[in-house]
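Only one chain comes next, encoded as C-alpha cells, the form predicted on its own.
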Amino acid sequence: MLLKPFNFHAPNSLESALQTYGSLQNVKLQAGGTFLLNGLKTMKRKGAKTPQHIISLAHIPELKGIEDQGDYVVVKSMTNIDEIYDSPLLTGNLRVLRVVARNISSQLIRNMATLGGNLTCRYTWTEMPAVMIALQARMHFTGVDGKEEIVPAEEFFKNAAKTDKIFTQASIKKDKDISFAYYRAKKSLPVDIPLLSLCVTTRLLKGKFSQTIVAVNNCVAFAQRDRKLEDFLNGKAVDQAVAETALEHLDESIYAARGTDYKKYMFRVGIRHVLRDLTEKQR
C-alpha cells in the first residue's frame, strides 16, 4: 500500500532535528521506522490525517551507543535492538536487557527497530518499558529550545508516554546486587506480539527478597508496577512456596484489564516463573 504524500527530513545532528522540528507543524519523529511505517499504512486505509512531515532521527550520531558512565550505563535512543543484544556492557542488573532484546521478534526487526522507538512510539505492548521501569531507568528528553528533561520510566509510563521532546538516550545505574527475571507470552504463534510480559528485579538479603519492583505489562494499558505484590514479597524468604502464595497478594486492577481467562491464566504462569527463577539464582 502506498503512503500518503509527505516531505521527508534526514538531519545528521541533534541541533538541526531539534530546529526542525521546533519549526514544523503536523510533524512525525521517525527511529527505526518499524512502527511508524505500518500506523502511517493503518492511517491512510482508514481515512485519517497523515503527517505533513517526517523527520528521521537515523543519522545522528549522538543519539547512538552504548557508554559506560562510572556509575551509570548509558544507552542511546536511536541504539538498535541487536546492538543492545550484543553490548559487552550489559552485565550485573543489565544483562536483563539483552535477555528482552533476545525475545523481540525477528533478526531483521532487531537490526532496524530501536530502543527510543520501542519506548516512545505509544503502542502499549511493547517489550522494553516494563524493564525500564524494573531498572529504575531514566529517560532523557532534549525539548526544541536544547534544555534537558529527565524523567524517571514509571513516570513516562503513568503520564501515557507523551512528550513534545526528542528521547536522546536512557540511563541505568549499574547494581550487581541487583537480580532479575524476565518472562513474556506472545499474543499468536504467527505474529510476535506480546501478549503480557513481567520483569521483577530484588535484592536476595539472607535468603529474602529486598527492594523488589514488580513492573507488568498486560498490553492494554502502559507497564506499571504492582506495588501490592511488592509489599507482599518484601520481607519473604526466597523459597518455591512463595511462587504460590504471591498469587494470593495482586493487584488484580492490573492483570484483569480487558484480560481473558487464558490472559489472566497466563499471568499467573508468568508470576510463578519469574519467582521460581529467582529461587534458582539465590541457590
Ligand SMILES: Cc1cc2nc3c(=O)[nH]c(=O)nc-3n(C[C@H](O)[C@H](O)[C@H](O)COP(=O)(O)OP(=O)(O)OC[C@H]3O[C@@H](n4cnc5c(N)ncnc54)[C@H](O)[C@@H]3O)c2cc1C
The other form holds:
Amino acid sequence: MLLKPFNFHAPNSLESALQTYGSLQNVKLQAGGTFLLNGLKTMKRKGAKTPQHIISLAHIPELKGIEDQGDYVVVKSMTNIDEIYDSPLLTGNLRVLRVVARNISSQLIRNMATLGGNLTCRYTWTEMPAVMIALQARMHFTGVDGKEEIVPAEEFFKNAAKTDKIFTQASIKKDKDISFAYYRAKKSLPVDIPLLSLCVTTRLLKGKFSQTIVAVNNCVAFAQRDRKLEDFLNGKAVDQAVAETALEHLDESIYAARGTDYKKYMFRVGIRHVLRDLTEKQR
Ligand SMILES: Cc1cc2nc3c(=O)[nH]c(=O)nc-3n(C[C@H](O)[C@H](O)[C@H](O)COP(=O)(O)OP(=O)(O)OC[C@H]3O[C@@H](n4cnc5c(N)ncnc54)[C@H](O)[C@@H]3O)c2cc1C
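Structure of the form predicted in complex with the ligand (previous: the form predicted on its own):
Next comes the full complex, and the chain you just saw is listed first.
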C-alpha cells in the first residue's frame, strides 16, 4: 500500500467541512490532492507520522467557480488551473492569471490542481502567489468558528502562508488600465517547475510607469515585492533604456538568496524581458 490508512471525509458544504475540521485532531485538508497525496507517500516511505483524517474540499459547491461581482472578480479556492486558463471573465489586468495557468505543468496536473492548493500548500516555488501579490488580491479565509477573515495576499505570504482556516476565495479588483508582464524560467528541462518567476503590474500614464508592483518569486522564500525596483520605475519613461538601467536598482537581497550565478543571471534576463514586454504594450 502506498499510503498509510486514514479516515476520509467528503463534506458537501462549507459549514459541514468547518464542523468536521473543528472536531478532529491530526487532520489535513485535500484540494486537488496533487501535493498532498505525494507528500503522504513520501512521509510513509520515511516512516514519518501521517494524518489520521483527510477532509476533501472537492464536493463543496460554494468553493467552486469564477464570478464577476461588479468591481471585483472572485476566484473560488477549488477552481482548478485549467478552469482559470479557460475563463472568459479574466480580462484586463486579470488576464495575467490565464497566462500563468497556461504554463503550469501538464494538462493532467492542471485538471486537478486548484488555486487554493497552489496558494496555501506552502511550497515556495508555486506561481500564483506572486501573481496574487501583483494584482493586490485579497484572500478570504473562514475559521472553524465560521468567521471570515480577509487578508491581502502580500501579508499572507509575508507571514509564510500559514493558516489554520479554510481558504475560500481570492477577490481581485478589475482594472483594464493596468498592464502586466509575466516571466518564468524553468528549473530544468525534465522537471517543469519554475526556477524563478516575476510578475509586474503597472499603470502606464503618459508613457510613464506608475503604481508599479514588482512581485518576485525566488522560489526559496515566499513571493515578495521588490520595492526598491518599484520606486526606481515609478515616474520613469517606459522605453528600451529603462530595461537596462533598472538592473542597477534591484533589492539584491531577494535575487541573491540561495542563488547560483545562473539563477542570478536568469533574474536579470527576466527583468529585462518584463520591462521590454511592457514597452511593447504601450506602443
Ligand atoms: C508534477 C507537478 C508539476 C507542477 N508544476 C507547477 C508549476 O509549474 N507551477 C505551479 O505554480 N505549480 C505547479 N505545481 C503545483 C500545482 O499547481 C498545485 O498548485 C499544487 O500541486 C497543489 O494544488 P492541489 O489543489 O493539488 O492541492 P493539494 O495537494 O490538495 O493540497 C496541498 C495542501 O494545501 C492546503 N490546502 C489546499 N486547499 C486549501 C484550502 N482551500 N484552504 C486551506 N488549505 C488548503 C492543504 O494543507 C493541503 O495539504 C505542480 C505540481 C505537480 C505535482
